[in-house]
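First, one chain by itself: the form predicted alone, in structure tokens.
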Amino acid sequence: MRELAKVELHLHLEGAANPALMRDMAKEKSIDISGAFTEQGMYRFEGFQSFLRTYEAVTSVLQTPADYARLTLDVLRNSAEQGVVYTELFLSPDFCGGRDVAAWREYVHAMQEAADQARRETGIQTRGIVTCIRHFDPMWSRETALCAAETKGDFITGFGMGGDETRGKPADFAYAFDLAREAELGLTAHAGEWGGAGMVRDTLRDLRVSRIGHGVQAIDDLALVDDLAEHEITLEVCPGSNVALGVYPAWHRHPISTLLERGVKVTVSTDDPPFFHTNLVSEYENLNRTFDWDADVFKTVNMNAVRAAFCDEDTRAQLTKDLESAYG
């Protein structure tokens, strides 16, 4: 499974950071971030809201743009070892600079250089998905959207939304979606991770994405499942995720394999990996073992990735080129 090359499109940076970089980094600054952590240093949550809680205190370490190039290296050379050739991730303002464009360029600038070392060292290609929080003021992503449309580029290609589903209504971030399909970004957002099927179909109708973060609990409405087969909505699935964070109680009660025979445009991603005590092997392994997927259900599911990426349409055609090459 690791030497299967893969396209990851749901990746948090600062949730996929490495626990033993994030205790270091606090002690080299002298914040005090033990409560994060478990005896045997790993993250310590229990349930989603535990666990925004421990992402964001665990965020406050990364203070300058030098800490997230830093921990932007890391990932990816991990993401590499995984097998990943190309991945997205997602990058929040509100932690880089508090929303403010000029401070928010820096940011970009030390991230873009970090991802090109790695490019370098390992040939992993990335892009930044500039995303508003949603359990934030929605006041605050249109300033977030701003600092998209203003840094918008080869590495800045795509806006989303992320944070607590069950905070607000997906209209009231229309605004800053609008900003940014302005600005020609691609869009995304994460829905029917929480908030059920009905989700999905307000963030379908209110922000027009193409991609849907999660999105597994459309299952409970067929309909809108055979609608998103129809219209090539895009789901980001991160089964290990959903596994260790009680949205479905196991593997193999996971709707993952279900959507994807019903024609649905499937993705495999890890959402924030050290949390969930997985990586992108380990979900291939599971997903194997569970649903029995060989080589061409992967392949299949990372060209639909291929598809729905936020790229330029030659590093599109080399992907494919390179996927094809690499499934046989």
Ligand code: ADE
Second form
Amino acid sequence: MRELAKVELHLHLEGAANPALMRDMAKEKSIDISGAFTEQGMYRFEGFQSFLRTYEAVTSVLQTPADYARLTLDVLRNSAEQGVVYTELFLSPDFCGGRDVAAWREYVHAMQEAADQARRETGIQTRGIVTCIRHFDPMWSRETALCAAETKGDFITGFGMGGDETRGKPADFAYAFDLAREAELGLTAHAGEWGGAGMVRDTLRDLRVSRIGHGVQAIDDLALVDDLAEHEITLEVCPGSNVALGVYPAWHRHPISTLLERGVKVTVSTDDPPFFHTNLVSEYENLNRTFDWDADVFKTVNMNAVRAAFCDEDTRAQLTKDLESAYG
Ligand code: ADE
Ligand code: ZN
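Form predicted in complex with the named molecule, following the form predicted alone:
Below: every chain and molecule of the assembly, starting with the one above.
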């Protein structure tokens, strides 16, 4: 599974942070975040709300563009070891300079340099999706979208939304998504992880995204599943995350295989891998064990990811060619 070429569309940069690195950085800065870790040195949380609190506590250690460069390089080296050839990272101006455009530019510059270094070392390609956070003030999402529009380029190619889907409604963020669409950024939003099939519908209607983060609860409305298939909406599915957070009680209860069989453009990602004791190789192994997915299915989901990637057409053509030769 490690050797299979992989394309990952849904990875939160801070959520991908190795806990040992974050503990080291906290120690270097004399910041006490010991409550965020278990005795075994893994991240401590119980359930989704507690996960979000731990995530933000850990993120408080990251305070400068240099910190973010260090994290980015570590995360991308790790992704490359999993066989990832192209990845998209969710990046949050809320954590990088408090949505100030000038400060955000410095963070972007630092992260792009780290991504360039990772590419030279391993060949991995990276794009950044600027992400607003749903449980923060919706007015902040407008500033976040402005950060995205002002830094759109070779590296920043998308705009998205993560955070607590049980709060607010998609329409509260329509202004931000309109601004990002006007800037010709690719659009994605988390929905249907916690908010049910209705939230997927509302998100598509109000934010007009081409991709949905998770979207798995669409399975409870088969007419919606047909709509997703017909309109070729891509789902960024993170099964290990869903099982770890209790969206589904076990792998065999996860709808990923059914969604794929019903014609939905399914892709596979890890979300926040060390939080959920997973990595992309482990996700593939679980998909193989649980649903008997073989190289043909993995080729399909990776081709789906290339098709939906927020990259230029030359890169898309090259990735398509690379996957064709990798999978045969
Ligand atoms: N931010 C990081 N991981 C997330 C998840 N699984 N859902 C919503 N927001 C997130
Ligand atoms: Zn996510």
